[in-house]
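For reference, the chain that follows is the form predicted alone, supplied as structure tokens.
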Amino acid sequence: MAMAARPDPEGCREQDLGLFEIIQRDGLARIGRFHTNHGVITTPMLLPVINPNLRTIEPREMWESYGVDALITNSYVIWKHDELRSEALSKGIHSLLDFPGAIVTDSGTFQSYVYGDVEVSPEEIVSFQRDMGVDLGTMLDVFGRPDMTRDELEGAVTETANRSVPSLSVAGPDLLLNGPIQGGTHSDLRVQSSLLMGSSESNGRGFAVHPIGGIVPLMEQQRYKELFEILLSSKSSLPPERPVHFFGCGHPLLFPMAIALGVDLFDSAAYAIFARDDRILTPDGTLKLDDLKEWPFQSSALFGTTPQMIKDLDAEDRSRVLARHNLEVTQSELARCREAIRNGTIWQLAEHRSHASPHLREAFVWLQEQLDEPDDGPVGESVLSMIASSNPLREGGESLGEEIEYRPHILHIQALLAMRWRVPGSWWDSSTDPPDGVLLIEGAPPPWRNSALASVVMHLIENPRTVVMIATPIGILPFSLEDLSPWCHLIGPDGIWDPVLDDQEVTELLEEFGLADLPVTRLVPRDGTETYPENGRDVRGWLDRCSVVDKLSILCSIHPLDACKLTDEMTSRRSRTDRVINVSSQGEHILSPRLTDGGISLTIQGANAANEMHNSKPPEFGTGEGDSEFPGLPRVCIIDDAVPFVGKGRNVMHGYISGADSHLIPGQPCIVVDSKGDLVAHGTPITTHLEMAHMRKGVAVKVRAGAMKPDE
């Protein structure tokens, strides 16, 4: 069946021009839209580089066979040569290249790089982009190459912000631009340029994209522990609101780590250069055509083919096959780090990936350490909020491997659970004395409240002041958690359930909890098929909650007296199979265990009566923060001209926020309040308490329930 046609894009409204949005994220991966005068780009996405001179594929084809949204060309290439400048001048960019789409430009720095010098002032340059209708053009900043002295890159930094502000002058209203960062391998001054690019400003516009720049040497050294130390150093001080451009990397290989620290936009033309050396891309590396009797990696364009078929060709003719299944490997690739993004795997796919180059491994667990410990400068500041900025909690399983501890997700719900979780107030015979003693449930898969349930109730109807606690694969959880993901979503072999801790780890493990003087009993129950006795109701009834209560505590900071009080007079409803989905107090529903990752839902009455726990004043931004460990629900402030719409059940936009708490956590329950503390909604935030900050379009939280009624 014939296709039709890709329509052209629309531009974006004039109000939108520039601006960034995020619709998804994974710690610091986010699919994004970036919108422009020649469509809205859906990030991450590849800007392939067109020579103007040497269109291996054309720019037609790509925008209607490969979904390819915008693309990068040189400016100064145009403007050198006499012909092409004249055109693009009269016709414009998107004529002279027969492109729909959005179209980005270089300035000629890269030439400057590989040359020595270039031949056009940084005003004449940019004046050029704007006057030919470029989308998104970028300054001639000064390339600082790694091996250059610090006095040198130094220098390269602050001409490169010297020339900011005229640059942004000359722009114009329609012509966005890039402000690149420099630095070489130095993280201090990478820093420093990020502060001075990302505050720069003319008319009231500043940069809308920042590439990080002069990193070609590394990936050509292929020096990538470096290349990511530049990359976290720079987006520790980089405006949120803004895309980041890894500039001049355009390897499959590097997509998914790079994505999953942060990058909103490659460019390469690597998918041409490659094929015009006989060589084609794959995910995991790069192969020789020579090299092969067998396709070990396919696409649409190889298909039906065999390698010497296609070396059989003439060499324009084989660069343009090669051309085309690197084009297609390389969209592929970005769309599978789309797809995990969107359901929170990105580092697992960064994890894979790093096995597939020793230079690339040595990088992931130099990665691995900083999350483990981070440092005190900018890159631990970036690798704390990429783990404060992941949803702690995850759907589906979780494959167990080695690397398991450091993925930033379980790092998340580790850290708030040791920060957060707290031994039980009282007991369920009512008593309130301390613990006197620990049962660890061990040699049991989950779900445990089937395969343990029985074993820990009648445990606790003779023993009632035990903290009862289970043994898995990745640590030690409190039985109140047995439901909460990863730990009951853990994917493995049955061996992994087997009890293999010996009394020095279980000491060491306990210890984290506080609980390493009581005395423990270690339990390995039955099959699942024992049942508790009749008396051993008021224990299930503790039991569950003892979960609400230490949920409401790690996942919504929560103060545990206070979820002691929020479950005052605590009554149920039960699924089919006896799994909690209602929960009521003093009559009124208050909130809803999720079944698929152990979370919890608030109800309007349940966020109404945390809000009303609050005692401080609504968050405002630029303002600090207690230290306190439970700080409450995390508050989102909306300004007073956004209640009446948020109230009735809209979403949360940005641009209509005045403060939101900084232990806020995206994917985790929030409420919304106005300039008062009033509760005007209740949800699920997107974005972080920075991006709500600075940023002002797209949705900020995705409300659940207004708390007006229709007809206020």
Second form
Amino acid sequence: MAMAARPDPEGCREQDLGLFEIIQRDGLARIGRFHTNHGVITTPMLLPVINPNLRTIEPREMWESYGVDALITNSYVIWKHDELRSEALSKGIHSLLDFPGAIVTDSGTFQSYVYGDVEVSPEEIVSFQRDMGVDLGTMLDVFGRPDMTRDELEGAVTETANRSVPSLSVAGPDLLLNGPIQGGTHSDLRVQSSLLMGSSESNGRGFAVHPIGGIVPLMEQQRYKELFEILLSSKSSLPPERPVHFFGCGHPLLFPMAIALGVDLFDSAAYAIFARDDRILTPDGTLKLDDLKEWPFQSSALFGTTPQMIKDLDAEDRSRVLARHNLEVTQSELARCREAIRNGTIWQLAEHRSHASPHLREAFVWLQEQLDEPDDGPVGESVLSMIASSNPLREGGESLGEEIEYRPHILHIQALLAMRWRVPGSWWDSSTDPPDGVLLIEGAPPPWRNSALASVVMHLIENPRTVVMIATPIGILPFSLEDLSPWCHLIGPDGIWDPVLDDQEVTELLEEFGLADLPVTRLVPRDGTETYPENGRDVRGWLDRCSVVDKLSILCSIHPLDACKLTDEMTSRRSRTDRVINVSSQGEHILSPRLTDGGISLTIQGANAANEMHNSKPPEFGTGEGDSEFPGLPRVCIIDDAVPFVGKGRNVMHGYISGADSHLIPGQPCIVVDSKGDLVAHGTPITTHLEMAHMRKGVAVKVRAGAMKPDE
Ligand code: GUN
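Target state, the form predicted together with guanine (GUN); input state, the form predicted alone:
Below, the chain from earlier opens the complete complex, with every other chain and molecule after it.
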């Protein structure tokens, strides 16, 4: 099949230059778009390093055949070389490299780390990058080596920050700049550096991207735990609207974990350097050509060859073939990571890759400890925001593994359940006394509505004040949430559902829900063919309502009493498989339970009713909020100019938002209100409240429906 040549990119709109938008997310990992004068770059991505003196793969070929949107080269190397320098200044960097996409340059800092001092001043190297027509340049930061004393590292942070305003000022309006973060392995210095660099401005412009600098020695020594500690410390204090670059990181092994923790850009010469050394990159390590009899993987660069054939090539040809293979592996691992973000499995990919190296494993286990018990410092802060920004519900299966309970989205749903689930306030027979027993379903796989419903109804007819719970391999779950992912979608062999709990374990699990003092009836459902008698209908209706009330409380932070009001005189329509698909209250369709993940989709009537339950003012950025466990359906308040558009169903865009509730969960329902608090629309947030406060580009809330009629 003949492929058309890849056309040159279109520059971004003038007002979008340097802006970053988030298209999709999975916790801290995001698919982003970074806007430059030479195209819009999709992240996470790797900037291949081009040595202008030694082009192992031609930049043009990278653009055309490898889908490379942007690359990085070193402005100091060009500056030092008379011919390159004069050509770069007269024809521009894009012509010098013959690359139509975005060009990023580094500044010589790394050379100062390797060779000692550089001969260029901070202002001179920035103006040189500007004059060559670079898209994203780098200021001359001071490399903070991990083996420096704390005083020296503090000096590197301060001196880098002192140079930032003059550098931004020289860069002017067209050259975007990287503002590197230094500080060695000291979390507090990384925070200090992030705050200083994040707030530096000249003529109203700050840095476009923040690379995490000084980490190459840590990667060389495989000190990955410290590497990720640095990343999380820096992330806690960086502007949320700017992409983060992991300076000098290009081994595919590190991509999934780094991306899961919020890295957007990588750069590396590894593909070429390793190739020159006859080393081959794979997603889980590096292999030596000399050790191979056969290829244990494939790539188009190696297709049709054997290791012996490559060994027989002369050094230059061999390194070209291996560099092509290495670049392919790098690109395909990044594509795999982006796909994992799209389908919500980036953490599982990081979990999987962590087994490829003991050093990476050490880092991953440390991360899990942090997830289990976040520390009080900046690392804990980032870990908590990772959990809070993970959509707790997912479609599709969740593979059961030993580490499942550390996955951020699982921790999130467990935390929401622990914080917001309450025993029913009233029972099917209208009594309102406290519960007098627990029915525990165990030893059966989902769907429990099929296997256990009749037994549950029969038990409730006899014992109306019973709390019904289900034992699963990842804890116990109220029966009202029996179709919620991940519990109902656990994938594993049948044995995972065998009853394994002893009385002590049952007591401990019930304790978490405050139910340990109640008598427990244990039920192992049989074949699910039992039926319940006619008088079970009321019980069934009550169970359906409990399910809706619990989901509104847990996923939408609506107080259970308000959720009861919302579902007053609730009626429902059922699917052919007997599942509730539409819920109406007082004659109005207010919501639909989703069959795919157990979540709920509101209607505009439901959103309106939930909004009327708020009695506080609409949220405003910069003002404090209470810390109620049920602060109501989260609100995003938009500015007046946007109301006519969003009211008719257009998405809420960043830049038009004046406030957002901090308990907003990306992926779960929210309402959009105007400055008076009146409903404008409802939808699904993509970004967090912090991102909404700072981002200026892209969709913040995907609107499901506007509150205005089309002709209003
Ligand atoms: N390349 C790798 N590490 C660094 C760093 O800390 N600063 C700069 N400017 N470039 C780098």
